[in-house]
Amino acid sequence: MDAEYDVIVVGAGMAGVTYARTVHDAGQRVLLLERSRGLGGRMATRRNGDDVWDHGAQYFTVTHPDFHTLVTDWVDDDLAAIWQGRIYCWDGETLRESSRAIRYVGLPGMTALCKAMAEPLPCRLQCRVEALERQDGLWRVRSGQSIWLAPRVVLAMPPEQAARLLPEEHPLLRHTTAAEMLPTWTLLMSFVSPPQLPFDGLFINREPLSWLADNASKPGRPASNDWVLHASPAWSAAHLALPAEEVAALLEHAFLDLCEQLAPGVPVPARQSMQAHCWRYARPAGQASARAFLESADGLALIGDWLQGGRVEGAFLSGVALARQHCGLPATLDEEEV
């Protein structure tokens, strides 16, 4: 027999996560189904024994009030704090600290967060969607043998991956095909002992890279020598077939270029290992939408961080609004400013 919802979520990023426990504390039956082992989307936290890399998302800041509120919780609960790192720039030339924004960062990762707040939630991992299909004034959301109903699903994902759910001809379709984003490669690097560079966090204005970071000195980290590469996203573009071993070598022989440029003459430690992994999708190419959710009269919803400019802000903005409009609650975004 299929179970029904009042509604299904396609996702367990920060998006479909926030909506999902939004309208699960209103009192909703919701369910939430994600295709990969673990939750937090590029929110994604990496271990290898005693290695550990935020290979996704690296940190987060805070602009709107009411991310404001939940954070403070996050960091009452000891599930985030500030990354009181030095954080630097690099255009090539000139090495500069970056602006004092107040970062923050989940602990023991970046994917603390997600887990915390899905915690209550009736949630498929590995569970990849085949299809949906509108029946009887319910949508039918089928992976494999199994089927939910629900009069609603949200689609908490990148709109690529969306439009490949979505019905010939919906009326969201044209949102999706006409979003862009942009992919970005990651390296995963681990040392017998810590690199002597002169910054914890960098921003880099030139190419291959774009921003590396040691895990370690991020709050709540083990005392590893690990840290990640990302790849900028024109240079992840021109060398997306690429096999992973290949972006591999090319990013670490840029990471050892910069380290003679940035430590001239401080030999770099032995590499324990190193693995790059390809975030297809990993941020917004344009601007924030008028809106931070878009839905149809038939019960469809897309919400993201691509909706929202990026960001992991972006992504709780955008499932928030739309939780709130499907429980009758005060909206957290003024429409005129979404």
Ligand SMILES: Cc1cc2nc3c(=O)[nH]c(=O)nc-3n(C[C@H](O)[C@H](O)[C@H](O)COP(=O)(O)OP(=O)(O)OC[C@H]3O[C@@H](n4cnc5c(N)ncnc54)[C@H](O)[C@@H]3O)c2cc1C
Second form
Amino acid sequence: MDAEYDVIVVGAGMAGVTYARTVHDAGQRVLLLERSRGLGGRMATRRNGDDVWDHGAQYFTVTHPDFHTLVTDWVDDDLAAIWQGRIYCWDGETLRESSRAIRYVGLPGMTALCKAMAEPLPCRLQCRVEALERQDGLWRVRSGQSIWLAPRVVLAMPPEQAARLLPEEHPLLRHTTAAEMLPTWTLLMSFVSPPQLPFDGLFINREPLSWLADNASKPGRPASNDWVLHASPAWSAAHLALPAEEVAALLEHAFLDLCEQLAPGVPVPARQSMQAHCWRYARPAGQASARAFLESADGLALIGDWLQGGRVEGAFLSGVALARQHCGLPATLDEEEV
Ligand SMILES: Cc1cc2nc3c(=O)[nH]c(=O)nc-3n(C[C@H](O)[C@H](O)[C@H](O)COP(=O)(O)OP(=O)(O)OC[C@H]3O[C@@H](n4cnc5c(N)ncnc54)[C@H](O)[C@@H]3O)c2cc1C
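Next up, the form predicted in complex with this ligand in place of the form predicted on its own?
So here's everything in the complex, that chain up top.
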């Protein structure tokens, strides 16, 4: 039977969408499969009525010229903008201004970027891939009753999720088991009026918190009083099994404590809603790998932020590096076969 596609990409975060769009533009038949209802993966936007939160990636920075070129196009197309927020750091004693890095956000939310890139691509949402089987030189990709065939499959997801799909004793497994991702509990809060805090984003170096941001301070967001709080990786790992309601109560307590330290005596407005969510595989525990992607001779490949330092830019670089190799374009990063 003929392969229906040249390549099937599993996972529609920044890495998978970048890869898929690049090979599509080079003329290859690509299919993108994503288990969630929307595109973007950890570049997630959550809505509840008029309330909106970026509850995964908060912003992204740019260092590589290739990513710079793409981000410049996004800015020109009103898909991204610079977040001019007041960003501070708090260590429990001193509030100081953070680095003056240029921080970009998607418009009107972080998901907008993957949505725009995936626009021309054949894509199935709410399609959780359950198994990969090798047959007659092709990969059979199965989700429920559906099966697709291709000589190449790219798994664009955190290593633990890729490991569940790799066949037993596959050579790529040792790479996925060697990598570790750390969790992040997030708390999405909305208030009846704006909390009076002297910053728009705050790096917190004091347990249990690591980050706090006023979502409405980002460009293109509605003027609602929606705030995002992140727990530290260590605290999140220690509280992985706790029900979300209990985590929400603990993190709200930590937030109120923080407000009292930063703005003593200033009342915090009444809360309208709060919701906790755990990103089980939020960020890689280790350093960037020496390889932008991993590929085996049988046509399976792994890409994702975890191979390139765990950020939005790393996910892009991983996806584009593999796509370049598959399209016969010059490489910009190290590439190696397993
Ligand atoms: C709380 C948090 C805060 C962050 N803050 C920042 C930040 O400020 N700046 C920054 O640069 N980065 C940040 N990051 C990291 C950034 O979000 C990631 O680096 C980037 O989005 C990863 O993209 P990816 O494509 O590699 O993976 P993902 O975005 O995780 O995409 C993987 C996709 O695969 C799908 N998938 C998994 N298994 C299957 C399956 N079996 N079948 C079908 N689909 C499947 C998933 O649903 C997901 O959509 C943050 C991440 C988190 C969680």
